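Read the single chain below, which is given as structure tokens and is the form predicted alone.
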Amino acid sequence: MEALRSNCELKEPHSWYIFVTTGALGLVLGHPFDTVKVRLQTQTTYQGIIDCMVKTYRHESLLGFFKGMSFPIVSIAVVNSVLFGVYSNALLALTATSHQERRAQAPSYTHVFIAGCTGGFLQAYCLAPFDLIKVRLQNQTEPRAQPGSPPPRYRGPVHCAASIFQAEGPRGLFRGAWALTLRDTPTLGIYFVTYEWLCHQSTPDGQNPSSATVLVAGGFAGITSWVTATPLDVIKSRMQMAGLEQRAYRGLLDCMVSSVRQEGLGVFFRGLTINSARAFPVNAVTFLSYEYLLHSWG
């Protein structure tokens, strides 16, 4: 959900490189927080954010916070290309206006929301296998292998993917995909609408938003989207770990009911604080980096 500026035009030859660069920057910046979030959502051994961070550092060193980052880095080009390609073309189809024309006359928020939801829906299935592997690797709490110590279950992302395929079949790589789709579809619509609205409120008509506006709008858009996404994000992460724990949920609803029965309604808000804390700087930097690179390349 570390999105870039919504009114980008994908026809520019350098857009793909901008997407990769800014997406990777946001990913590296936010991954340690994401690791803590995933562990809080799927494990009950931590008393809170600080306890999780301290135990992770003591047991796994600083590298423990970056487990599972390699596949997201590799997949960022595919994910962003799908998201922004679909979004840009959906908005073009809805408004029948070019990128330059949209600068002068902003599209309606209904069109922005529909285009964002469309992009979120289609990118979810491209993201699902990569996200599953990321979550599985992030939940490996073993320290770095020492001579004579047993190896971790997964030796890396490729081994993780092959192991899941062998043990759970092709469908295993898409475990939690439906929850991911339900999370991303409305969330990305809300994200784009929030960003565009905040930029529009702070920018004179026909002008580009200032750096300060981009930072604030991107940061608050990220927070808003994660507030709405966190409940389903919890369920998504738990369903992704279910195969490893040999616990079979009968579906998304069963996972929700089982989680509430065991841990109460508060389970849906696990990771919300760190999600929000991560969302502001990651999205602010991602948007600002994108604007800067777009200006430099232009």
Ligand SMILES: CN(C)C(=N)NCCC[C@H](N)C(=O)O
Second form
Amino acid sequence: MEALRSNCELKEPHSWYIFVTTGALGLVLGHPFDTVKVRLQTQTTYQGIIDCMVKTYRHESLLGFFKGMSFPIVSIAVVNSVLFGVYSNALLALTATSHQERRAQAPSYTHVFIAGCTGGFLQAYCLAPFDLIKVRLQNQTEPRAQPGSPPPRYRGPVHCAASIFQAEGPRGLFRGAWALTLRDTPTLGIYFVTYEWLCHQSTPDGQNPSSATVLVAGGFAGITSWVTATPLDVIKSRMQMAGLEQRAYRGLLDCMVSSVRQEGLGVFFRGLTINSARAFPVNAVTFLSYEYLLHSWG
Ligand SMILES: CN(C)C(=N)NCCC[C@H](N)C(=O)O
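Write the structure block of the form predicted in complex with the named molecule for the protein whose form predicted alone appears above.
What follows is the entire complex, opening with the chain shown before.
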């Protein structure tokens, strides 16, 4: 958070709250899609998106789609601030130009890529424990506890975190973190390059992009980065679930090889469609609030 704040002179503090609130709003609206994606990637019982949606609704009601949402909401402020703050500061260090000067003197795409990768690398470590708990809770398919029915393995996010910590120690909370880092480092470079490139293509030199341009460029940056991230996203989710299921992988490569052996190469594209549909609106509003934040602090 401080990283993003320190980048600019604080003129309108409310813009930071807008940045955090829109991030949380996008997260809430996108969460049902994320739950379907995670289940398609880690469970073999579903025939596709519709089948997964119908079964989830019938068995768990609408609430089933919102399982595991509380920790991501709590952590979004930190995660987005680290990502966008590190990106902005890395770009500032690489180009020695402020955000305002950057419109007249566009940074090279190599600098944008390096700054994006740096942001992706550092945010992955903040995200890892929250993401692990999210994935574990999203995969609990039990309906709401009825009197007499067996309780689900995890009673909520805190119980989930405490159980993992007790069973495996602090390292257990970072299960899948390596796959998450490999997923996010290059794809966040791609994310910011796509965004900058699309803004540059549709904005006259020296001018700021319009809100419509920011929304479209942000949406497509989300789709492009998630399309490239999907293969490692599948592996990451499977490794995060591996501690629970009978399946145990010897490492990332073993998880890749055994997934391909059992399910073919298509396994790397599980959840791609639903994730792309989610990525457009979520990242369109994220970039719009980020630009607003930079202008009001700027
Ligand atoms: C490909 N990846 C990992 C990303 N593009 N990450 C940044 C976007 C994060 C946004 N909250 C989302 O969930 O889409």
